[in-house]
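In the block that follows, a single chain appears as structure tokens, in the form predicted on its own.
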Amino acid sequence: MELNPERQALLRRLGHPFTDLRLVEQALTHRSAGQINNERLEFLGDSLVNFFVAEALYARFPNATEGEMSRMRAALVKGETLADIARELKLGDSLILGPGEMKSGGFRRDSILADALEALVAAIYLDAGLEACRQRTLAWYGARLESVVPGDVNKDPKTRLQELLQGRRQPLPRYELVDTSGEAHNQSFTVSCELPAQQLSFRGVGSNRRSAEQAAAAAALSHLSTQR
């Protein structure tokens, strides 16, 4: 079986050399485009990504309550989060769905996105067994699990960052659009965070120049959780 161009390039974003190529199809087919869809593999994917957060959650803050730790998984695997990461990884772009959540735009639906992410980890972990899988998954994950903090999940990262620099007495970040490219229904935005105290510059990306500043921040607050 051979992959078309896009879903070879995606291939290469997930950083996963499937075995199965059938995996990744069904992975990508909505239950629109056929009877042979990815609302199995999305159950079980679905089950994968809530076990993988919770345990690096677990690992990761050993005095946080089972309430603090909930909070953050939450804020993590809603789907919100999985549409923006499935964004980030240019997945609309390979979807397979029916003629009519293509006419309506079913590529950049959030629910779309983010059950076949889920769908994705699931046919990670069947390729492939349990590390595997979760490694890719906490790695798509990136910044947003390294910055993640008890208490402030209810805070996005740009409010976040904000409030540490100005805690530290350090100048706030400046964003500056730095590319934006794609088709004008599916664009996708990058955006810098600069943070001129420390002389660094991070990226983000995302649907929106929002979310893309966002994303930056994020990246921005995981390497200021490591310089205390």
Given for the second form:
Protein chains: 2
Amino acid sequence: MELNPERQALLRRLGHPFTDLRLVEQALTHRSAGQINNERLEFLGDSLVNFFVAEALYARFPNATEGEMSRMRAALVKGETLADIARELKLGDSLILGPGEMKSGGFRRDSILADALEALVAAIYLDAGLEACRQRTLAWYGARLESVVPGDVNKDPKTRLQELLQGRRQPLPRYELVDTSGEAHNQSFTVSCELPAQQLSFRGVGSNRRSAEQAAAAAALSHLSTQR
Amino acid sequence: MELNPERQALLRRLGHPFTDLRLVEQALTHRSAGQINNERLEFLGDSLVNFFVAEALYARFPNATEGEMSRMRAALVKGETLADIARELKLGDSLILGPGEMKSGGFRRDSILADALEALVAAIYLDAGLEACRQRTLAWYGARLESVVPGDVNKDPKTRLQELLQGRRQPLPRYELVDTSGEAHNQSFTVSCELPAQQLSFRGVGSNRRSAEQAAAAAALSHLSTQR
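Complement to the form predicted on its own: the form predicted together with another copy of the chain:
Below is the whole assembly, all chains and molecules, this chain first.
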């Protein structure tokens, strides 16, 4: 079995060299496209993502309460967040959709993207075991997981970054659009977030300018939180 | 650190020889009894139980839909089921509760028992890793997991057993109370379920006669499902 170039590129971005390529195919197949689709994998992947995020929060915040961890987890595993990660990985281009979903732009829809991402998590688990799966999943989360803070989950990264810098009496960040790519229906935006006081710049990618800015702010927050 | 005889007996029933006994102590401590309690462990344990049950259902029912697996999982991880397992393990006797909860019979309450069980799952994970934890958790589930069937989760084991035997035109099971133990507030009932056609008898334990009958029926169902 051979994957098309688009899917081969996706595998490189995912960072897992699949032994069983049928798992990739299944994970990318929406129920609108066939009997063998990603719904069962999504069921398993959902429980894996929940566990990895719970474990990461448990280890990272030894003093957080159960309620604080629950709120942080809810923000990290919700469909919107998973769909953002899927967009960063440009999953939409490789989805296998039925004709109806294709026409109506299903490759852009949060729920379809999030489900496919969870299915890919399960696919990696079945292909290579828990440790490989945990590493990949947490790597995809990246700055999102590193920048989350108890009690702050309802504030977006840009707001939190601004408050953090104001608290330090440092100049505010500067955001700049550095790249757009992809076709009209499926564009990808890259934004830089510059911190003048630190003379550092961070990048974020998203399906629109706003979410790219948030991703860049999350990367900056993550860096600053390791500096304290 | 030494555990009292009651807790030592609990560890034997749990089937995991803890290296770090402080984890046991913490897992058994309700928030009413102190600052260091089982709430954080319960958060982590909940995600582990969810994952183990999802994985077991995924492997056992290759043809079940995502919806069927979700319904089966919901029935298996709900507080009532976890509390029943906790009662079979006689967890109530070893709980560490604040004076208020003690007085009002907190050791009998479903939510307190379920939370402590989930906390013990996390404690085993932290003590000995994923594989030991998965084995213990699935062993505690035992017949419950083995007797679950897609589409039938809303029927209780006694009903399903009766329907199965009627479908085979075999005589109905006979239930008999064979033992009661424990103090008045915390009794444990053992019931046998005899299958006349098979000349076999199965046992179940519960906090009341009804739940012990259901557990015995689940054990019988589990046996019959492996015979088909």
